[in-house]
Amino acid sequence: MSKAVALAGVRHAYTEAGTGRRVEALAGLDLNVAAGELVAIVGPSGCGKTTILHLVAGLLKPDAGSVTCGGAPVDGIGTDRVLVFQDGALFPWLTVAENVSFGPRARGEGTGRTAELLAALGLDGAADRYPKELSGGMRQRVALARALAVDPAVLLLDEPFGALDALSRERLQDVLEAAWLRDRKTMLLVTHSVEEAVRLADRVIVVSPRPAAVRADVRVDAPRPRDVTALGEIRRTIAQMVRTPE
């Protein structure tokens, strides 16, 4: 399978605020992600998660090392390439309906597929709504629409279901699980949650404490809807690599 994504002895530092000091995020690593794969990134909290994310959507730039997409160096950020992020960052003056087309709209292609991906993504009732009047599960389905209506090759997630209640977060990882299995998107989620990992990747990425590296690459050979009560015993591998520095 073609590469996607790959991340070869990328290091990346930042300077910390208030103290001034210089902190090692990444230290030399290395991720491949193939064309159509969902994979997944977890790791101990502050341990660089975020960071493999920015650096591809090219929000940073490695201090050593390369990112490629599709196999063209990355070098900022580009409509091959959209991040997802907690909050949704939706526009707060625009519609449902306005917000999705936002894309299309700035590259001359009307409104794109937007009535296509609200029906899909449950939201075709919302269509005339802003972001104030909705819950947080749909307003994470709104960003969700609106980075798909790109058409990217890669979608990138920033724990995009952190902030939502359990039943709210199942709801939309059936609706993550559903556009990929649809488009069969390139999708690199990272999440604090185990649980989610395996329920939704096909291979999960452990990462160390910082600064990160991989310390382990789990596939996840289960088919799909996935029974995650079944998977107890690769959960509890992945859960105790993240609990336990090496």
Given for the second form:
Amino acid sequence: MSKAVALAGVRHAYTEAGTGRRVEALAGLDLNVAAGELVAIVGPSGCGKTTILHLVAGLLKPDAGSVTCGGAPVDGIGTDRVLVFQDGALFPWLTVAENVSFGPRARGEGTGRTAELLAALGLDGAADRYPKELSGGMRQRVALARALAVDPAVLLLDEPFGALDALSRERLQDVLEAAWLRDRKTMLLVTHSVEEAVRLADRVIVVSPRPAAVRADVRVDAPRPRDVTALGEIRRTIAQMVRTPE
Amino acid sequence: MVAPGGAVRGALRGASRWTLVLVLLALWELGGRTLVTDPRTLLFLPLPSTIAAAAWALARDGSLLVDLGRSGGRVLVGSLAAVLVGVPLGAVVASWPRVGAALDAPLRLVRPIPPIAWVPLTILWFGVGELQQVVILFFAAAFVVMAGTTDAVRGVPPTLLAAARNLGVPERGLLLRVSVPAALPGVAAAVREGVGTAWFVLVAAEFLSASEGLGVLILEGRDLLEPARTFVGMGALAACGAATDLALGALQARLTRWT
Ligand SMILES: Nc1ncnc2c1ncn2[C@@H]1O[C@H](COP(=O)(O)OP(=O)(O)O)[C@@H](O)[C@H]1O
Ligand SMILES: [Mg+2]
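I would like to compare: after the form predicted alone, may I see the structure of the form predicted in complex with the partner chain?
Every chain and every other molecule in the complex is listed next, the one we just looked at coming first.
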């Protein structure tokens, strides 16, 4: 299968605002994602997961190494790789429908697949509401629909359900899985829930504490929809790896 | 959907806001009539009915309208100029850090100078007249509008800008598609505050160099030994300030329904 996303020997360090100290987030990370694959990244908080997504999204540039998407080097932000932020980053002055059609309208393509996406993600009844009138789960549905509306080759999800209660979280996982089964988009899902990773991903990448390096690459072969209780073994193994500091 | 009776209840709630004001006026009137016997006291502290009569007289001979028009016009023009200058300047200062840094020191020095301190110079520069009056109000309001706009534009969440770029908005499109709407609530609040400041500074500016206006009416109460006029002027000022603020508040709510 072709490589949709590839990171090779990627290094990235931040300069701390106050002290000027260098914080090394990635020190030579290698990661390959095939086209149409749903890959989850799990690891301790602060290890560099967001940094990985921001590099692929083009929000950040690597200090060394290469980041490619569909074989071409990533050069800045592009609509072929869309990031879904943890809090959704919805535009508060736009209604649900206007948020979803934002991308197509920005490119002069009318409202695109907005109607279809609203229906698919269960947002029909909320089309004319403003984000502040929505629950956390609804907001993340909008964020997902808004990203899918520009039809990116790669969808980058940064702990998209991290702030939700258990019930909404499960429903949103179903929504995401359905969207993936329908379009088979390449997805890179950062999550701190091992259960979520095992439930949704073809592969779970476990990264080490900062600077992030790939510690394990676990293939999950169970058929979908998955019953996570039946995947206890693999969950325990991964959780164990995330916890131990090496 | 407004429930039946909702409009009535809304109106009642609107009226009940003013209940305390009416009660206090009634107490003032009754207390004055029953407790005060010395007519000199009633001259210096006139009853609401006396003030109302003075207001009626001033309204009938047209002078109240002239004063209202003058003062309202000055506030309107001064505020409008403050918005036209303050909003773009605030946006530039917030968007271009270098401009912001360069302007920081001069602004810090000029800002603490009370607007009224500019009266002598503005009289020398512009002469006594409407322009001079308006310039004072402009100074007062422009700083408020500009500072509020700067804060509002600086407060535009970077993730919204990143999200918009990610969804295909080109660099030059970000201003209209993201920065302007995201900053709008803050800018609207700043404009409202600026107009309030203009009303606030108005009287002092008129005291010093105007021949018509509510400030002049307030002074006349002393000069003509008719304190009721002063009360009429103060009451008119209160009503104008409150009415402007309510109107701008309603406009703000309409423009930023999503907040
Ligand atoms: N802008 C920044 N300036 C300085 N340090 C940062 C910045 N962003 C992230 N970091 C640091 O880099 C490390 C990795 O961050 P991040 O990729 O956000 O981790 P994760 O998403 O895994 O929690 C963390 O230690 C974090 O504190
Ligand atoms: Mg993170």
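Residue numbers count along the first chain shown, from 1. Quick caveat: nothing in here was measured; it's all calculated off a predicted structure. Just so we're on the same page, rigid core means the largest C-alpha set that superposes within 1.5 Å between forms.
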Using a rigid core alignment, state whether the CA of Thr19 is displaced by 2 Å or more between the two forms.
yes
